[in-house]
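The chain below stands alone, shown as structure tokens; this is the form predicted alone.
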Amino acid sequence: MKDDSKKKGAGCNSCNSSENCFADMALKKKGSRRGALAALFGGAATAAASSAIAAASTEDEKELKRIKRDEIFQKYYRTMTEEERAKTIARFERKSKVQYGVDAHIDGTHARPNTLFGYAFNISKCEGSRKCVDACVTENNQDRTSGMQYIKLFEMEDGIGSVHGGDTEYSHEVPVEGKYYLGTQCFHCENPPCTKACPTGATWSEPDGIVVVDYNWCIGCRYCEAACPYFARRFNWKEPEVPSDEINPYQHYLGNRMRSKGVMEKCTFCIQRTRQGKQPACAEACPTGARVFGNLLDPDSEIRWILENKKVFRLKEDLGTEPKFWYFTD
């Protein structure tokens, strides 16, 4: 039988159309999201958007079409000028009003100087109530229909240290004798493998240590999800649904603003809160004080005291990811 794999055009796994498949070419270069769109659609994207605007039956529909057209050709958020950032944020605030009927305030606050955020989790105190999970879902405008949650809370047997032996689906009354509880989320690694895996540079680590995602540059390839050893990334298989009266209007461009189908999202240490000097929603909601968040560069912070006085450990330290999330007991 003839080996067709050597024929010209068999080089692309997605369409088998040409050795120089535009989709493959566009993604070979990091940061080529705009190139991918141009290669695939050429001038058709602009023409189609203009046609859709002309055909729209209401002003709201026209506005949404204009906003979505502008999103297609939007720059990286981290390379924008301050003026461009302000215009982009204003556009998304208009989108929130038109699409969801919510007057959102979308923040663009930069990282504070001399700040490096870290987290500590007291295994002795956590009772597995999941109030942290509920607070996270509400604060970060997570989809209500798919059960998306950034935080996983494992119910563990005493004596077992690997999360792979834990149960995240428990539904009984807690705490349970002979069990302990261990929470995971994005650990905002100092050496994050997820950012290296992204072909478009849509995810990166900020100066304060928060690993963020620019949803408008994410192409949904899920490479970051595969690269993360801590189960921290979430993919939107469908358009997220949040009732209008439950949308948190206090948002950050790199945090809890409304996402769309086909993009990755994750814990951002509640960037919309922590860059304003507040605690993450999960830490604030914890009824037992098991969660400690703070500035690792502040010698007087509680988290620094814990790191200097408690016996702490991190998950999968042998991987060299340097997570900024520690566990300890009393």
The other form holds:
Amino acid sequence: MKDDSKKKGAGCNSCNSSENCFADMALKKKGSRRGALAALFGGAATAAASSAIAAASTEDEKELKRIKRDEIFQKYYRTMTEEERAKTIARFERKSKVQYGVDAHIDGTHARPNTLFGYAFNISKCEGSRKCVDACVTENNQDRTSGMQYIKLFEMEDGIGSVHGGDTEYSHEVPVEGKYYLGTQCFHCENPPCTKACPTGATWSEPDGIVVVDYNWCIGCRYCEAACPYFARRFNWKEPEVPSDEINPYQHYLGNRMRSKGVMEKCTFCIQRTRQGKQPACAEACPTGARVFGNLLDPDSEIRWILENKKVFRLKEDLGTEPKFWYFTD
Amino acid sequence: MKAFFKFFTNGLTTVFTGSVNYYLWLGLLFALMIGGAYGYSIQFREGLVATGMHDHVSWGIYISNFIFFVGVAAGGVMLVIPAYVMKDKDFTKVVLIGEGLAVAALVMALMFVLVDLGGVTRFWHMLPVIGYFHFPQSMLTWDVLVLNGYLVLNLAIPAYILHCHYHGREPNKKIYVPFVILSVFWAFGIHLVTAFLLVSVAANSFWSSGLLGPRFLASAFAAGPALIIIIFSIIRQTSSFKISDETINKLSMIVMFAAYANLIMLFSEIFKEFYWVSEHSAHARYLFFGLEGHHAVTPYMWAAVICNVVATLMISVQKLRENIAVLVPACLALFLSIWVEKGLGLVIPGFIPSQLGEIVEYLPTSVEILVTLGIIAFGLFTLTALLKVFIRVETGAISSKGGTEGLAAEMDAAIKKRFTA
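Having seen the form predicted alone, the form predicted in complex with its partner chain:
Shown next: the complete complex, the earlier chain at its head.
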């Protein structure tokens, strides 16, 4: 990401005039027709320069169109061979370059053996700063224009246990005396109603327990969104937009790669990070240490210690969804 | 094959021939269809953000209408059972009208699902063989099967019968009756499966009720035949096709009993929600009284319930029921009230409050309304076309012998009439 912005800077220095620089930037940044047109209507660019821009731009446009056409006939990720997966991923990396000017690294790493991810949330510690929410949005390349967020923080009155009495829209200084904070996101149920509802199998549980979506197989019927008891799924009602310089280039095919309009997405326990042995962005960003993420199959993990030594509860346990997301107190 | 092709082209010419009023009707439908196509073009370009839906209320009037029209399609079976199974003479004459209505309603239902998809170009992912058919787990795949199966049955049976009548033959019962019996079971299937689509959402206390399936059937068997009575009265006024008072009387009895069953179940649900008001009652409270100052659906629901009760009472009184001038408005009121109760009043409050208790309301946008009207217009056009061909064949106006000439003469007369008028 940083390298990329440096390149842009270098391009700027080589420009003769500020207008050309703008045109150059526009091209590099988006490579879109709109960018090129804006440059043209800027008026100051020389005829030669502008035609060169237009040529380069249409070249990119054509390639983007070709990529998008190939996308229409793309197969189901789960039934692809490894070779097909590699080709598909390469196409998306190219798309990222052409569409956003970002050198994305899209990962297809499989689940690691003997791994089942789980999460524990300490309601005594959380102070409702929403640092996790911001970190999640940045990490997972969520649409900035619609304000999409995977995590919800409920500000709850002491003595009230149901989130139905909580407030998610608070905008005052936190923490507030007499209140506590409870965060929700996808709980990656062991028995998920969402994956059962999906008519195309576009969403499923991975062997390490992460519930994922193949964004290119989802038809956008939103049955999973209605089926989820925890309001964990988010739909792209419009074409998602993330400024090129804010795009996180470290991506996973089943995780934070760029989405399109009309598909479902959700928390993936930061699959692009956690399958590399890192913590999810929310857990890493939490200033109070309220978030604990780990491998449930590892007897020495912190999450196992919490499950064995703390009194824990889960939301709507009566539904039999078996969430892998527990709440506990100090 | 050639004969069938002639039957088809002959039918097609019939569809576009008629009186001035008929052309005005077609003009209105086409205008609405063009409006719908325009609305959809916006939605296709911008995404579903062009609708009023959002993450909290993720299904709106498209799915509401889908559910309602599946019911109307299933309601057609109320002509099929008396006609084919009980061999009632009155119903045998008009049964094809019920099947035509089923086709039109199914076309609408399927279109409502398609326009609701975020990625309509990827809908083939849902098909067996070329896609990944998540069967039998996903109730949506069941719906794909039963709806398309019912569509094929309701196209094939009437096409065979009409084709025979067109050639002046009696259709062979051994060929079509087994399929008719199948279609009766299938009719119950389509609406039960559609109800199960909602019932299967175990986390939703508003939908996950064992009563929903039977309630869907009862409301379908009231709304479908109510619409058929309205269609009968229009056919009686605009064509020479005879529909006896006896047929309409029998049908209005069916409407009456189905409306009773529907109301009983509706009140059972209301009792459960309000005798002991729990967190699970929030959806019903929103629907009937509003929640925390939000009550976008409340006035529609009350109007629907009142309409429903009044219409049912009117149909219950024999003297009123047998008076066509009362029966038709009562049926219209019943039909509209079930439309609101089962469409709007069932789908939208299921999302309010949301799964985690947040209250965000939903109002359809003009794009959504345009698309909805366009689809309804397309359905009405389908119905008009099917009924037109049916009436022409059954009254002998078109047939394989000399039908085309008769039609040509009639077209000439129609054109002359318009120019002299």
